[in-house]
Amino acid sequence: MATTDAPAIRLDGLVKDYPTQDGGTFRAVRDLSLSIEEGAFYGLLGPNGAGKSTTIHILTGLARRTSGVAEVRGLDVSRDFRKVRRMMGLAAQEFAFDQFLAIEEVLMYAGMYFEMSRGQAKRRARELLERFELAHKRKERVQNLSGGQKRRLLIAKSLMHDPDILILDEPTAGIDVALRRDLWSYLREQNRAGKTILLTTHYIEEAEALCDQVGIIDQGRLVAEGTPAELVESGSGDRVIVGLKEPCREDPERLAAETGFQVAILDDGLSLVARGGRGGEMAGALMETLQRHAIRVDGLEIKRQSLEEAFVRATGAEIAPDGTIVRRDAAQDRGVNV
């Protein structure tokens, strides 16, 4: 039996190794420990190749761990696989459908796999097809669906048996903005209804918008964890950037002492950057100080601390213009021999 006071998901010292062609070992997950409480919306954030999907595969029985603990509600994911699998719904990255089935049949077979009667499965399938705006396609073969429609079908399939724990592995990859926003709304609704959700994503905005707890994973390790606000506040605070009309000749240490914040002079003296506090407070103190020194200002910008900055600080990865996370060094994706 599951332990009633156990967390929804618990990983402790989780390790996953894969053999390589040269006789070595690629370590995809390294000593990963985290705990996800019942009813949480937890985001696992990281670049491609960080170990997110491998972790999901271990939890859902698609891969065997090398060592460590992986439990769902106190049940071991390997020894108690059948019980654990009933508790969870998985929407993986890959489209694992029979391309020649009608999409209503895909959902019905998924429901009957969890011992729903044919009638129950049909009713649940039509309910989900209606919610995901696929009802008009219910007799359509999977092979004729667009990428966005297949993504919606994948999520509907994960919900067929109404699981208490929903695991979504990059569910909005490759879908348009409108569909992404609709999915976000639905996931919030499911979480408010009591579902525990584990979401892996490489969209910073997605984690910030949805998750009440975020773990940042890089090269198989958990490198930071907390609420989005905690991760943001763990940095050096906001930045105030002041453009000057002429080069500043003042000693930055003197300006820092007068303002009470860290001050640096950049761009041959034409920019000042202040850190170490809230943007508005720093801006006011800096402007007063510059006025006393008769330093003329050309412009001022306050840059708020964000989850994106916390992520870059923790991993060193970069954020692409579309908001996706990209690896700072592609060579790191190859892993190391251990």
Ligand SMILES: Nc1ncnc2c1ncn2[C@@H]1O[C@H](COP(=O)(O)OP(=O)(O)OP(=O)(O)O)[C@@H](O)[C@H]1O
Contents of the next structure:
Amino acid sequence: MATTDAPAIRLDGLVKDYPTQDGGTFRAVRDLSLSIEEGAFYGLLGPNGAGKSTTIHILTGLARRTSGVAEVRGLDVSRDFRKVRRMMGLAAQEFAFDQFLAIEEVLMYAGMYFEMSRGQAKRRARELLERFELAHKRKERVQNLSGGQKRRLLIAKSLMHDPDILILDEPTAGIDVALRRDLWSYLREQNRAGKTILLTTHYIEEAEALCDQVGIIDQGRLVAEGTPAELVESGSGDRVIVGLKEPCREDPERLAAETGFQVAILDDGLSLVARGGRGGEMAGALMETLQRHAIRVDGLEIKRQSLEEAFVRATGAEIAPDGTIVRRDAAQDRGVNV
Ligand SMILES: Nc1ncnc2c1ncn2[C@@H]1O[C@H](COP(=O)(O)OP(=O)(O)OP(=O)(O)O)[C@@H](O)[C@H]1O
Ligand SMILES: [Mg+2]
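Output the form predicted together with the ligand next; the form predicted on its own has already been displayed.
First the chain shown before, then all remaining chains and molecules of the complex.
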């Protein structure tokens, strides 16, 4: 039964096994649980093959789950497929259009599939073509569109029946920077107007710019979740990196005691890295201490803790003191066999 307080989307212990060529199974989604409230802007962030599209396909009826719960507004996605499908607009990652239709027709058919009249569908199609800067191409066949234009058409198509829940799988892949910004502001507008949005992305910047809730998914598992700020906060904090004109011969412990922050000496003494505090404070304390020891500074850089670091951490990589990313061998626990 649908209940008024049910979240827009609820997954609980979701599992998806795909059959493999050698007769085995591959577990693409492992015990995935998440809840997306009405009106949320939720970003599913993960590397290639993490299980993002599979999760979206299960929600929208393009794939069948192996086990677990998948509900939209309290309705089971398979049992109540038609009702659920109408609530959602999907822009899939892969293009699946009739290449020979004019793009206006593509949109109209999508509207008519959801029982719009021809006239309604035409009006809505024109409005969306205008919005996505495709109006001048409306008589053109899909096959004659550029990659970025196809992507925009796909998003327009998902919006035809004005769904309450938008599900966008990599919506800005292949879209140029200016149009990406424009799409971001459109999506923000839609979210403010009340639509719940679930998007997947590789762009950490995109998740940070748009989403109020982010789930990091890796190898089929949800490995971290929170607001972008919470995910950033959970990290190791800012780093200050100071380059020196001559190698530093001081004891790092002593520098740490004097500055009040952790200090590491790298590059044969030619750089110092401080962590454990806010960037500005650490920079001030380090400069003072270095001056006192007559150590000459060549340059200073403050690296802010970012969602990128949170992402890297959650997906099993490590960040070395100098900020480089050390990726753990992900292949060794990819868990090909269930
Ligand atoms: N139809 C299928 N049959 C077999 N394996 C599949 C199928 N679809 C996906 N997989 C596998 O499931 C895993 C998850 O794929 P999925 O497409 O969900 O990843 P993703 O997170 O969307 O990745 P990307 O960022 O590359 O789009 C991958 O290892 C993929 O090879
Ligand atoms: Mg995908």
